[in-house]
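This document opens with one chain alone, in structure tokens, the form predicted on its own.
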Amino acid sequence: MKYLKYEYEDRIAIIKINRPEVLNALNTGLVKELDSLLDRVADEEGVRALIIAGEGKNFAAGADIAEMIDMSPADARKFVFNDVYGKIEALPVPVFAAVRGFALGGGLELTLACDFRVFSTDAKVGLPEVKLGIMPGAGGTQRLPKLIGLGRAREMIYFGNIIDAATASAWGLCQWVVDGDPIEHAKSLAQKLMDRSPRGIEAAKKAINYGIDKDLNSGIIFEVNVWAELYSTSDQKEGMKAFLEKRKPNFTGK
């Protein structure tokens, strides 16, 4: 890999942005090798959860401005990181995003597709494309409203702003705001779920990724068929029969 890091440890996979002499910039290069890691990630036997976070003091200060000057409506279609973003949205483990520094434009919208958000005290985040003539196009404009509420959200773009970490907080934006390594949390947090269920979680954010844009009654019913679903695996049965048995339950995700 030339602009990714890549580690796997105790179930845990981590994917590192590795551009720090631009402030971890994306570019083209460097979503083709995020989207060949995240299906070996899918594909990888016993992982559990994924946190993609940036090398050194930042985590991702948006695309790569050279690259885009020049694009022709055509060039920017092709250009949109959307495709791999949804496959982050879809990964059945859920996925933590470990933001230090900048996480701007692109690179706040990478973590908008990732199941939680653990940013450091010094995080500045925002989507400041309004200010180079564009808006943003990597679903920012669809997901951060549904996060934060539509006047935030509109605040947020239409000024292109950036907030704090402490602002992101109380915004809903991040979960957690910690003084030490993001990752460090980020990996604590994960090893918690060790202990869950993996074809639970799975199920449930598969309900909650297909309800979110649905009506009410569409949700309900989606959820009931996964939810019944669940009474073929290994894991419902073994679940109740530690419950019972009132012992820690042995998960194989099967």
Ligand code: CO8
Given for the second form:
Amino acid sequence: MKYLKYEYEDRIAIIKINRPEVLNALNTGLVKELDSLLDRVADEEGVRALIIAGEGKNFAAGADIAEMIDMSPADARKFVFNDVYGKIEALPVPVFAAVRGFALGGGLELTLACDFRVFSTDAKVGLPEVKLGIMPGAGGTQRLPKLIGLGRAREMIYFGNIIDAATASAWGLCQWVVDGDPIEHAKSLAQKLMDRSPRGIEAAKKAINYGIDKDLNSGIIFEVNVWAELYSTSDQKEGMKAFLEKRKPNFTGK
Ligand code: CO8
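Switching from the form predicted on its own: structure of the form predicted in complex with ligand CO8?
Now the full complex is given, and it begins with the chain already shown.
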């Protein structure tokens, strides 16, 4: 791989964006590599979490401006990477974005497709596209208002200002702000999740993703179906048996 690094250890997959010389700006080749790595993650035996991070001091300073400058509207339509970001969102395991330094534009949008954002205290994030004569095009106008509310999202998108980790945390944009390496913190969170049922988490993720843009009743119907399906799994039998036997469950994800 030219633009990404991959590790798989202790059932945790880690993808690092690796173009530090341009602050990890995202280009077409990089996003194609990300697409195929996501398939690999989904196929890893026993995988329980994915962490996405940047190599060096930054997460990603957005899409590659040098690649975008001469695009036509048709080129721009193909460039937005929504399928790949959708694939992150649909992965059956929890996905953590571990953010140091800049996460801007398409870089911040990538983190919005993850389940969780862990920021280091030096994180600086924003959607500065309007300063370039464009707007967010990889889910920013859709996912951000759902996450932090319309007012804050409009503020971030119209002003294009960069906010720090403390502000991002106060606005609910990230769940954790850490002094040290956000990858290590994400790993410890992923380890904690290993005590939980993978089937339960996968089903909950599916129901949350389904319901986010549906009316309440459709979401409730979907939830009941996914919930009832869990009663065909070993995880459900094991979880309840362990409770009654007063011991820790041994979930297999089956
Ligand atoms: N694209 C291309 N190159 C970049 C980018 C970028 N987004 N960001 C930084 N670089 C390059 C710089 O050109 C520079 O290269 P060189 O050393 O050859 O001159 C190198 O990285 C270091 O950058 P700076 O010298 O600018 O570093 P500073 O510390 O002075 O500034 C900033 C850091 C503030 C982050 C600054 O680099 C900056 O403003 N970058 C652009 C941020 C931005 O506008 N991002 C949004 C891009 S638009 C977008 O993401 C649209 C997404 C929509 C769909 C696509 C989905 C992926």
